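Presented below, as C-alpha cells, is a lone chain in the form predicted in complex with ligand HEC.
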Amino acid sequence: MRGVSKWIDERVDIVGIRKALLDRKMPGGLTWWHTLGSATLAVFMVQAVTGIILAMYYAPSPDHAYDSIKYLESHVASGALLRGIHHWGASAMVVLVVGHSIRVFTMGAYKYPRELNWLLGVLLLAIVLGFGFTGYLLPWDQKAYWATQVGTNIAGTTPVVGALLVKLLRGGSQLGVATLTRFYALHVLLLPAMLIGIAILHLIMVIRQGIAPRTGVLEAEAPRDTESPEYHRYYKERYAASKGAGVRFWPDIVVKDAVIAAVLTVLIFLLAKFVGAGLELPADPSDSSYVPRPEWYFLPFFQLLKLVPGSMESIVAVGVPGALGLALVLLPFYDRRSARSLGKRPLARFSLFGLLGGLALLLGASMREPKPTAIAPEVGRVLNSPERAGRALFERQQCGGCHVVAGKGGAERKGDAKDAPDLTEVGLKHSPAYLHSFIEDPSRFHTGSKMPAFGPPTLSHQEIEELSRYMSSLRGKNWATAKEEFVDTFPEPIKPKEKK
C-alpha cells in the first residue's frame, strides 16, 4: 500500500494535494449554519446516484412515462422508495440552497472579496430551481402535465419575448411529446453539467479565498468602503490573523459537515419511506376542471399571481422574479459597506424579514386555501373529472347508508342492508363495465339482490357510468401498486322479447 501511494504522490504529488485541501487552515468560531453549503453538496450526490437509477427505468414520452414510473413503483425492488428519495432530495436541495443564501447574506459574506463567488452562488439557487420545474413534469401525471402548463404560461407574459419562450420551453405551441424531451435533456443533461460545473468553480473560490470569519473580526476599526485600497490591506491583515487562530479543514470542519450530511440523509429516507412521492392520475389534456398547483417552493409565487389583478397579473409575473434576481445579482456591487453584521445593516435586517415574511405569508395563505383537487382520503389520490361526479352521486343516493367505505358510512346497516359489502377495494374485484351492470340492476346478477336497482329512470346511463368509474377508483390505500384480480361473472345476456 505504502509503496503505490509513494508511487503515486511521486508523479502527482498526493500530499501537495491534501495540503492545499484537508489541512487547509480555517478562521475560528464557525457555526452550524456554516454547514449548509456542504450538506447541499451531500444532497446533491444523493440525487445524482439516485437520477441515474431512475433514468434506467424512465421512458421520456408520453405515452410511456407515466406507465414507466408506475411499473418502478409497484415491480421494481426499493423502486418507490428510490422515486421518494429523488423526490425530496429535491425539496431538501431548495430548502439547504435558500438557507445558504440567507446565512451568507446574514454574515454579509458576499462582500469584498467574494463577489463573484456570490454571483456564481445566485446561479447555482437558479439552477436548482430549474431541476425543480424541470424535474416536476416527468412523471407525467395530472399535477406534472397542469403545474407545467401554467408556469410555462407565466413565461409567456413576459413582454415581446413571452411567446418566443413558450416555444422555447414547449418545443412548439402545446405542450406535448417535444416538451417532456426537452425537459428531461435540461433535468438530466444540461442542468447537472452547469451545477457540476458552477459548483466547482464555487468550491475553488471558497479554497483559494478561504471561508469569511465571523464578522465581529472584520469589523473593529474597518475602514467605511470595501472598495478602497486601505480596506483591502487591512482585510489581508485581520483574515491572516484570524486564519492563525483558526481550525483546519480535516478533521474539524469536515466532521460537523458529515454529521449534518448524516442527518439529512435519515430525515429523507424517512419522508420517502413514510410520506413518498405520490402519483396522480395520467395526464390527461382535456380535462380542463383540473385545479393546477406547482411544487411546494414554487407555492408563494403562484399565490402572489392570484392576489394581483388580472391586468397586472404579467407584470407581476416577470417583473417581481426578475427584480429579485437582478437585486441579487447586484448586491456585492451597490452594497459596499464594510459593516458585516446584520445588526449593524438596517436596510439588509427590513429587506430580509420583510422577504422572508412576505412569503410564509404567501406559503400560509396558499396551503389555507380549500384545495380542489386534494387528494380524496377514501382513494389515496386526486380524482378525475367522472370520478369527482360519480362521488358526489355516491353522496346523493345514500350509498353509504348501506355500504361502508374505508371505514366509513354503513349507518342503515340493518334488516336488508346487513349484507351490504364493504366497498373500499371494489375496485379491485370488478371491472368498470361489471360495475356499470350491476348497479343499473343487481337482480341480474342475483335473483333476489337486497340492492336497489339505480338504473334509469332513476339515474340515467352516464350518472351510472360516473358511478361506475368512482368504484373502480376504490382500491384502497396503495392504489399504485395494488394489482386488479377481477371476479366477474355476467349474467346470461337478456333475450330480447319476441315481437308479438
Ligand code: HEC
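Basically, rigid core = biggest C-alpha set you can superpose within 1.5 Å across the two forms. Positions refer to the first chain, counted from 1. None of the values given here were measured: they were computed from a predicted structure. What changes on going to the form predicted alone:
If you fit the rigid core between the two forms, you'll see the Cα of F445 move by 2 angstroms or more. Shown in the overlay between the two forms, fitted on the rigid core, is a CA shift at N384 of 2 Å or greater. S68: CA moves less than 2 Å between the two forms after rigid-core fitting.
Structure of the form predicted alone (previous: the form predicted in complex with ligand HEC):
Partners and other molecules omitted; one chain follows.
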C-alpha cells in the first residue's frame, strides 16, 4: 500500500493538496456564523442524494407524476421519509444561503478582494430560489399546478419579453406536458450543473483569498477607499497578521463545520419524520376556485402583490425583484469605503433592517390569513373534480344570491326570491338525476316556478351535471351519518305533438 500511495502521490501530489486544503491557517476570532457556507454545502449533498433516489421513482408526465409520488410514499421503503427530507432540505437551503449572504453583507466581506466571490454568491442565491420554483411543480397536485400558474403569469408581466418568458417556461400557452418536462429538466439537470460549477469556483476563491476576518482587523488606520493602492498593501499586511494569530482549518474549523452539518441533518430528518412533505389533491386545471399559495419563502412577495393596486401589479412584480437583484450585483462596486462594521455603515444598516423588517411583516400577514383547504366547509369533506367544478359554477351563476347553503347566501332574497328553498340538505332529499332535470327546466316540476331555466344554451348538459353533483353533496352538518330520503317526483314526459 505504501508503494501504491507513493506512486499516486508522485503523480497527483495528494500530500500537497492535503496541505493546501487542511493545513492552511485561518484568521482568528471566527464565529459559528462562519459555518453557514459549509452548512449549505452539506445540505446540498443531502439534497443531491435524496433527489437521485426520488428521480428513480418519478414519472415526469401529468398523467403519472402524481401517481408516482403516491406510489413512492405508500409502497417504497422510507419513500415518504426521503421525500420529506428533500422537501425540508429545500427550505434549509434557502435559509442557509440567505443567512450566509446576510453574514457576508454585515461584515462587509463583499469588498476588496472578494467582489467576484460576492457575485458568485448572488448567482448561487438565484439558483437556489430557482430550485424552489421548479421543484414544487413536480408533485403535480393542486398547490403545484396553481402556484406555478401564478408564478409564470408574473413572469409574463415583464416588459417586452414577458410573452416569450411565459412560452419558454411553459413550453406553450398553457401548463401541461411540456411545462412539467421542462421544469423537471431544469430541476434535475441544468440547475444542479450550474450550482455545482459555481460552487466549485466559489470554494476555489475562498481557498485562494481566505475567509474574511473580523471587521475590526481591517478597520484600524485603514485608508478611506478600498480601491487605492495604499489599501491593497494595508489589506495584505493586516490579513497576514490575522492569520498569524489564527487557527488551522483542520481540525479547528472542520470540527465546527461538522457539528453544524450534523445538527442540521438531524433537524431536517425530524421535520421529515414528524411533519412530512404533504400532498394535496391531483392537479385540476378546471378548478378555478382553488386559492394558490406558494412555498413559505415566496409568500412575502406573493403578499406584496396582493397589497398593490391592479394597475401597479406588473410594475411591482418585475421591478421589486429586478431592483433588489441589481442592487446586490452592483453592491461591491458602489460601496468602496473601507469601513466594514455594520455600525459604521448607516445606509447599509438601514437597508438591511428595513428589508428584513418588511419581509417579516409581509410573511406574518400572509401566515395570518386562513390557509386554503381542500375541505369544502358546507359539505364537510373533500370534493371530487366534478363537484369542485359544480361549486365554482354555483358561485359564478350567483345561485347563493337567492339560495342559502349552510347559513350563507340569500342576500338577494327579495320578492319572489323569498320562496327560494334552503339547499343545505338538498342532497338528502333529491338524487343527482332529479336535480339535473330540475335545473334544466324548473317549470316542468312546479308550474309557475320563478326560478329561470338553465338548460342549453344557458348551460351545457355537462355543466348542469357538475352543478347537480355539487348540490347532491350538500347534506348538512351530519353528512357523515345522515341517510338519504329522496322525495323525487318526476313530471310526465312531454309527448311529441301528433301531426294532423
